[in-house]
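To begin, one chain is listed below as structure tokens, in the form predicted alone.
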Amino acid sequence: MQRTISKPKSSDFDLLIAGGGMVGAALACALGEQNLRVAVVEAQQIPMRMPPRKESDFEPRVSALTQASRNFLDNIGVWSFISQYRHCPFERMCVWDAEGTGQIAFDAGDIGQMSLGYIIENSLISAGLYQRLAELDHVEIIAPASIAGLSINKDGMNLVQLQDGSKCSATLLVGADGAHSKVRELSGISIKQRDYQQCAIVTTVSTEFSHQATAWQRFLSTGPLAFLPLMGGSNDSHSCSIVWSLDTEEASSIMALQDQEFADALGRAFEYRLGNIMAVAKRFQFPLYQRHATTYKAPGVALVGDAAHTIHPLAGQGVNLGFLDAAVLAEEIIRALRRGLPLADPSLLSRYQRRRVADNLLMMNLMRGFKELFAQTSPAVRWARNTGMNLMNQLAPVKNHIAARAMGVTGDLPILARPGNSQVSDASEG
């Protein structure tokens, strides 16, 4: 793994990416073989290797990657690393209403796929990205370091000051530095924020029955409860990552329970679909917000991932939207290079924004609508909701079309999110 440094070896870059999380690192991988000087500034120390873990020891934070995200990681030379380690393809998805009989079941075979998606620990995705970055001579990693100031020099370049006082310049600065983005703040970009007044509880559990390579989600009036399948050692199929969305006060009460009390409460909330909860790992809690930047661009600046938008986790689309941001921005940068345009060219940034804002807003509004729909408890709404779910489950063409779009199998995808569009050179593959 590439050695990380606290001060940049260079001071002038074509592209500086603030934030070396999954989305920022993926963008660097996507552009690492272009004729660009790229730097990734990351606040945390980058691990030199995969952290050792027991077969039953899962990281609490996982991602449900769509096929489009898998294609993207494959095309930028990362999936081959991830696939060597534990990851769980899921073949089915079952969604049902806690307040009635409404249920929808999706099956990968119905849309001509081997799986609907992949449940993967975030640390594994990050390790694969940094393994790839270590192979790219044009990418410099500056870590641990963070951006403290931003100005424009006389040549119109971004002049970035790091917290240790060192400075560097960049034609294009990308904010991939999360929901509380410093780049967004320094660029004067405002956000619209909605506090759901809810928290998500995440942990790993062991269930009495096999998860059946199925992603399960029960919609309660307080929010969704998801059981995401994990694959442990010896093809163990009894481990699941859970995401339980609850009103903040109720979440605090649930978090205060002893492990067995929590397991019992979780089993009841899930209607014992997978039997009793046999074991519970350490629990974590984080607040839920919807955020959306009023613009994804400023002169010489672009925002991607959580710096541009955050979404309710009920459909697991957060990092997938971020990867699509990275894929589109990389595509537009490559397009500009081929046309001889500078990276800060307004047309490049406008095209990126135009291609991503509408899709992200659509997904955000859909998730908000789902949450509010299932929060309704009136008998009339409940009846209509359950009737609609059961009707949709019977309309195979419509249901399969929705599944294919949600999983990134169809739709207007960026080139790097389509199968077989690798940016990896023959030399690096060897």
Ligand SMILES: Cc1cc2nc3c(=O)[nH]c(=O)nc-3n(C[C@H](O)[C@H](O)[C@H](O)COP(=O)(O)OP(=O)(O)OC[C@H]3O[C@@H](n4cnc5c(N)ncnc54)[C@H](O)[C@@H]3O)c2cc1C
The other form holds:
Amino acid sequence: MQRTISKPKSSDFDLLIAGGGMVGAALACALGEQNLRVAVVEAQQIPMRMPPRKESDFEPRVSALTQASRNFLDNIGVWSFISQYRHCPFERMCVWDAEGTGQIAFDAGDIGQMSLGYIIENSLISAGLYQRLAELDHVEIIAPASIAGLSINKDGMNLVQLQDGSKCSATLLVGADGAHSKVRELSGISIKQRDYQQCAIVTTVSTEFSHQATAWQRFLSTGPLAFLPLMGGSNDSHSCSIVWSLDTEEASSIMALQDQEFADALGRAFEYRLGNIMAVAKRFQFPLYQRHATTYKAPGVALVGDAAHTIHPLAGQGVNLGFLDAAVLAEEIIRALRRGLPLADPSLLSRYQRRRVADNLLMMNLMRGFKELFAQTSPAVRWARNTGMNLMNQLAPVKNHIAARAMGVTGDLPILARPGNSQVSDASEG
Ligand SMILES: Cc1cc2nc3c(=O)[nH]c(=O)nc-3n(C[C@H](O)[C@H](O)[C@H](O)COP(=O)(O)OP(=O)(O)OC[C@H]3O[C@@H](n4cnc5c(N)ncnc54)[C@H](O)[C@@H]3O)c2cc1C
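Can you return the structure of this protein in the form predicted in complex with this ligand rather than the form predicted alone?
Let us now look at the entire complex, which starts with that chain.
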């Protein structure tokens, strides 16, 4: 079972990963079979096992995972665990403009796939990752423990100070400690931040009609509203996770509504595409920011996941980008090991940064562009937007290319995110 220790057995590591969220834990899984001493320092208590749940009892936080993320989780020995539990493959995606007739629909069959992606509770992804980490003898989990300080020791190694005053040294320190990364701050890496002045309301709802294994998204001028299909049991096709992005003030008013009033407002905002909203679980609210670190590396330090970038949830790409960061960094580390290079070799970190920045930036700019385009209320822009969407919907080759790219089926994927590369050692190629 999981080794969770508050005091590290050793205090010298080759690789110390600060933050055992989905991205940090995945990086540790990807490197756990290498001849490396790896530690994951996580501020929260690690969940020991999946809590037993009723069919209709969903965790509020879910992720829409791409095929590339599924491949990565498969290659690092985690997908087999996840696939035993409830997860909802979605076959179609339907996106439409609230201010007109523009609509675009994607179908997995059109790109030769069984599904476009998977909606999975974050707690299940984490449980799968920690289940795998428990099997990996080279990985030590130090939790609950927080990174509090960082200096360089006389051998040029990172000297990491934990909040309880204990110290660990590491050749390479990876900041996987989320949007407010302490590692980023301690390494003197600055960020560019944009406050969307919006919040995402997240909850689980039950709908009158079946969700048809489709991810639905309506673009309102106030922000996008997504209904993501969930599957509590084999007969459940009426549960959806919703992500409703709204200007902060409006989000507060909507949060203050009674459940029935909220259900009515949600049904209206969604044009009753899935009929009435029959039940609503507890609601949660998240402020939305776009953040991008000015660099993903400092001497002996790399950033991955939300520590390097946070993105508007409208296309559900945040953790998918984080998994690609982890896959690329793992590949570069394995490559360096094969060449006898030290883990903090500047060329390794530069290659990692080069391979990830452009991809992340492109996705962030795309999401910002979408958000701003759909916020426009001018009739001319609305007309052009709706015409463009309908035109694109008819241009099958272009549309299918976009879908395949967004779902991580094509493109320049890291080896660890391609199908069937269970041999992590293959990652040394390329
Ligand atoms: C409403 C909403 C919906 C979303 N939907 C999707 C989606 O559908 N698909 C998708 O791909 N993405 C989605 N995202 C984004 C996704 O949730 C994040 O990108 C992802 O959780 C980031 O993972 P991470 O491991 O990088 O960071 P985190 O999940 O933030 O994990 C960081 C970890 O570091 C730990 N930590 C922090 N400080 C310290 C410290 N000093 N020392 C030690 N440990 C520390 C924390 O406890 C935490 O466990 C969504 C985001 C939001 C807000």
